[in-house]
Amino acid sequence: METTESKFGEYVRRIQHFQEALSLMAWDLRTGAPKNGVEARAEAIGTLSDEVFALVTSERMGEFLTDLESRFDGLDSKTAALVRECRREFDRYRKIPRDRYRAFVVLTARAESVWEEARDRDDFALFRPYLEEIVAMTREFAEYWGYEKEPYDALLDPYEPGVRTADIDPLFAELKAETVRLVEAIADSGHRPNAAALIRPVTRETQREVCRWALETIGYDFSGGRLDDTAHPFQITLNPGDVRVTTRYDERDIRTALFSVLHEGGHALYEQGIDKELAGTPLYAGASLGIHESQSRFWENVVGRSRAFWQRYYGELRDRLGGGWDDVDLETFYAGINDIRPSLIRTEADEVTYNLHIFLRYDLERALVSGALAVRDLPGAWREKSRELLGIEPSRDAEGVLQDVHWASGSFGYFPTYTLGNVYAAQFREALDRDLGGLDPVLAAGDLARVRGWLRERVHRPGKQLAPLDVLARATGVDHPAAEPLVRYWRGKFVPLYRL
């Protein structure tokens, strides 16, 4: 005889087996889709949204959670965490019209091909209209779901799990006036690397097996994924075995693809860490996107941005390059991909200009969602903040409000977690440091199993079972975010490379 858990597990294995349908449609969207498919592919989208948000909201799935919570101290840890998690959703859509909902998906899933456009032909005008109307109803939402102070509290909910702007603003205000000493610092130092040095003709075809030798290297497997080309690099998770990385090429610059597939795949050595035991849950996947990206942070610069991985692996980066990068020795590429300096482009950032990206963002999604801003002044007030916080602005929207997706998947709220993620990684950081006797020696000798297997045990294994303060102070007996050992990690590395 069926029990009520195990009924309740096969409902919401149906809704992850939708999922997993939606996330492969997302990925091929993104990966190359024929734009005349675009229109019928978004209808397709919204209609399985639309059945997952009837499943997720249905009275079935109410009276799983009833009955469940009525004997909540008898479940299993597991199926705790997944009735605290079904309870979350449930709640939180049921406060939306599905109509609207629908609405949304088609919406977006339309938009982020626009969006692709708009940047490629440099037109903020063609995405406008698209953008005005995810704002609009962007706000609808988070009036549906209510707040204390501010909308954007709301969307800030389902990235950060209980995290508000109170709570991220000293945090953020904090970390501006470091980065700031520190890159006018760095500025006045008078020392400068040699990162024209880097910029030197690559083939895609060459960038393509540096960047699958780069992820093999850090321990991504192959055999449950996959590297694909995109207009703006992810990370996706259709099911436990099918972990997929994209990335971008720049035939100018290693640097653009190989930095960005350290970074999503630390995404997916996360994803492919979780345990197995989650699968077919909504528990399969990253505690909180803050903690998701320190992961990816963590592998692109704390790891793939220091001197010690390079001493182990930069002779065998050199080998697959050829014989065009003979003349760069270990410092002068270590010292190239840590030029700090202040740029256009967020994804190609260095790692302390690069918060500063998140504060333009920030303050200005805040804006658009509070009504102080409308879109139609984005372009402008984008090229204003940007002169504020980086000393540069764009001269062309491409450069500027067109270059994150974002915006066009409908993510407000998501930016803050890059910064909480580069806040999170440095506490991982200090804490690995502590428990392996020295993170770079470490590194040094090429030993990334250790570092792997740190982290699985202490922030992948557990997905989504545990909030992500709990995961932190798991890891590292710390339980909120907090600003000084990230900056700690930037004065012991960039104050003597930079001879402070």
Second form
There are 2 protein chains.
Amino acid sequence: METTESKFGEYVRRIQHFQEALSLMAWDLRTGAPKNGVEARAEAIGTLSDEVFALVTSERMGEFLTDLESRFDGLDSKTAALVRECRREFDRYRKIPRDRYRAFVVLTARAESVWEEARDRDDFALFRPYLEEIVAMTREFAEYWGYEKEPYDALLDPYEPGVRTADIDPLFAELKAETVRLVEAIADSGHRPNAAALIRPVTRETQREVCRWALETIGYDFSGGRLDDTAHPFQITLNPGDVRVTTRYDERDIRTALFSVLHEGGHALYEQGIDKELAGTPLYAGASLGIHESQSRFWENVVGRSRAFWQRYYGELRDRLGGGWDDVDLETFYAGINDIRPSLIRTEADEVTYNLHIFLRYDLERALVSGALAVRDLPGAWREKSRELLGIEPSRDAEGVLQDVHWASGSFGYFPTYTLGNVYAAQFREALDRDLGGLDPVLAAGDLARVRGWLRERVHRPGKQLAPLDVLARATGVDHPAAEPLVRYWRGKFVPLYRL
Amino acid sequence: METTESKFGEYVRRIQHFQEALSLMAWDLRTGAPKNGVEARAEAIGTLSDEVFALVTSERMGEFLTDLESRFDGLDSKTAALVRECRREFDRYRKIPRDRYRAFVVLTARAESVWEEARDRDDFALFRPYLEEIVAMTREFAEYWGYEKEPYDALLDPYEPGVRTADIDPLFAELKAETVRLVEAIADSGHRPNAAALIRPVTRETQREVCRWALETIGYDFSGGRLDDTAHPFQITLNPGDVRVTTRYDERDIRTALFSVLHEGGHALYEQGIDKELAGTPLYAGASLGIHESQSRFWENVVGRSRAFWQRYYGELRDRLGGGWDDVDLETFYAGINDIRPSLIRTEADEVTYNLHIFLRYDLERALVSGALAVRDLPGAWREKSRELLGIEPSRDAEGVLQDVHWASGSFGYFPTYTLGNVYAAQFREALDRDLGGLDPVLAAGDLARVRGWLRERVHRPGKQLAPLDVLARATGVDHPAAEPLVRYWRGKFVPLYRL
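One more: the block was the form predicted on its own; return the form predicted in complex with another copy of the chain.
Up next: the whole complex, starting with the chain shown before.
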């Protein structure tokens, strides 16, 4: 006999099947789909997206939810979490008038291509009217969704459920003070790594092999994934057995591909580690953007930029680079992958100054959303903030306010999750260090399976069944993002490295 | 104001968008999708296929068709062709009871995997009950669809509209007699090409470059396509600007990749040459399987195995093979790619004996469908026919009756289109030869754009707006498949080559 639960499960699985097709179409566009087919592909994506939207917000979905919610306490925990997640999506879309949602989709699709042109031509004025409209609609949507204290909270919630500006403000203030202090101390130390020693040609073919080796080393399962070339690296999940990674290559600098693949590999380990029982549901996903980012930062930075990891693996890496690296010893390599200095572009920033880029964006986008800052004043405000936080300012908007696509996509509330990722990663690191009786010896022994096993049980397995702060509490015993572990991690690493 | 025509156009475009997703999912499965994701992928494909089936056979589609057919004479020719095509599909599926169609889909999906196992284990008995059920259902379906003379005609029609067994029988009889004569004459001639001279190692990387060069040489447009590795080469169209080719590599024998890429490239030139006005409709497709195959055979054999083509291009090929080929002159190469001799496996057969494999299958599947042959007697009948036609017989069913997937897929009526392709290709060759004032000098001059231009205008452009025999008539002036041009082509080529 078919129960409501089984029919609901089937309905939800159907949505996931369309999502798989959409994910594959997106992956394909970014890994070599021929340019002449892009326009038709965009239309096909539009058709399938409409279908997903219709299914997620249908009367049928509403009936399922009402029925299941009426006996919520009797549901098993997985079904309960599924009902909660579907309700969140349902309300999120249904609260916005359909024609306004469509207008927003069309507006942001156009804005993304205008933004690209504006960035290439260094012409903020071209992008400005679009951004003004996006900010206005974002403010309008925040009102539909509702919030307790300020509209920005309504935007943050879908990315980081349960986290509010009231949690972020003190956290970011503490981190900002510490970061500025640390960056100044490093600048004043007079020590500079010989990063130039790492700049030497490595063929794309060799780099690809190195990336495959790096992914296998951290435990990525190639029988459930693949690695491809792309312009802007990303990780994408088609289904639980198909978790893909992409990277890009700089034939003069191995660091670009290596750390991007460790980063995306960290995302992939999360996706490969989720409980397979959640397959075919939207719960087969990260708990939040911040928790997801914590996993990529963990493998990229906490592991991938540690001395302990390279004590074990630098010899293997050097062998794979095939000669020409004999003059680069472990210490030179370790220093060269930890070159801390303020720079203009977020995506190229080191693990310390990176957060300064986020504080800048967080302050500005929050002011845009509250109405305290007008879009016309944004480029000036950007330069001012940049000088204040990084000590440098862009001479061109292309290297300033126009460098990221997020606002053109209408993704307000997204940026802070990057720093939350760094914060969570350090919290996980301390808990792991405690539970394993010292992380460094485990890394130095190459016993990465123990590290992965801990993350899998504590962080990966529940997927989106748990809210991000519940995942955090479960793994660390602390139920909120805290600055101290990140500060302690930095001090432990950079005080000796830069002899501060 | 929205007219029925525009709403119909939108409805049809929507179907094409789902088809694009399905094609991409199929392409991906065959070009490196990770094995752990295959099962979930199959389910996603099932969901999207159901959606397409529902759209193609919906009440709404029925209403569109009834409305537009009521004023058919007033429709523009493109819309009229579209209505005709949609009606054909609509009737084809609606004539079969829904539960019977589903049963067939499930049966053939299972049968394909059983067939694979049966082939690997050389165990026809394992496959036999599935094939019996497939034959029974195929006979049942032929009755739903209806036919004038014999049930096989109902199966042939969707693949080759307008062509009947009554057209094929005399054609195949004539060709069979000529083929057997020619193959015997070649065997008796005492001349054998030194095919062993072509067996020498070429790295996969070099072969990939050679294949890209070959595709570019025949005029394949990479800005609207891409080339990938696969196990069983195929061409697939995602949309008019995204026409993909795949090939496979034998690192000991360049011929495998080279001729497979010319074959698939021929299919691709067809798809890239269709009128872009037909984009977003099922008319952006080949007129029939036979016409499609004529284009692949034309580039693979008529061009790709001609002396004239290699007079112009062999030097370039040899340069790209990068040394070690200096002892292989043009004549040795030309003879080596035209080694005619009976063999057991259809897909590895030369361009002459290939058709013998088709005659064998055509006779047997027709007898199965008419009821004259029982599945239990099939392996014996196969061996007998093989001895009669090819002069050899397989010692194992894996190399005989189990070698092709078609029957496991329920694709009865498909096989004869391969030989029709060879026949049409030769008819096109003669017309082209006449219109261009001699094909060989044009090939020898490397003026492939003229050849392609002729095919584009005469064959490719109309897509599926025309029936196959209308395409044939338009290009050649002859409105039926005729054996003589193929016979003349063979004599012109093989009499001198084998000094017959």
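All values reported here derive from a predicted model rather than from experimental measurement. Residue numbers count along the first chain shown, from 1. So that the term is clear: the rigid core is the largest set of C-alpha atoms that superpose within 1.5 Å between two forms.
Core aligned, does the CA of Glu300 move at least 2 Å between the two forms?
Shift at Glu300: below 2 Å after core fit.
Exercise. By the 2 angstroms cut-off, has the C-alpha of Pro282 moved between the two forms once the rigid core is superposed?
Worked result: Stays below the 2 Å threshold, so no.
Take the rigid core as the frame of reference and indicate whether the C-alpha of Ala185 shifts by 2 Å or more between the two forms. Moves: no, less than 2 Å.
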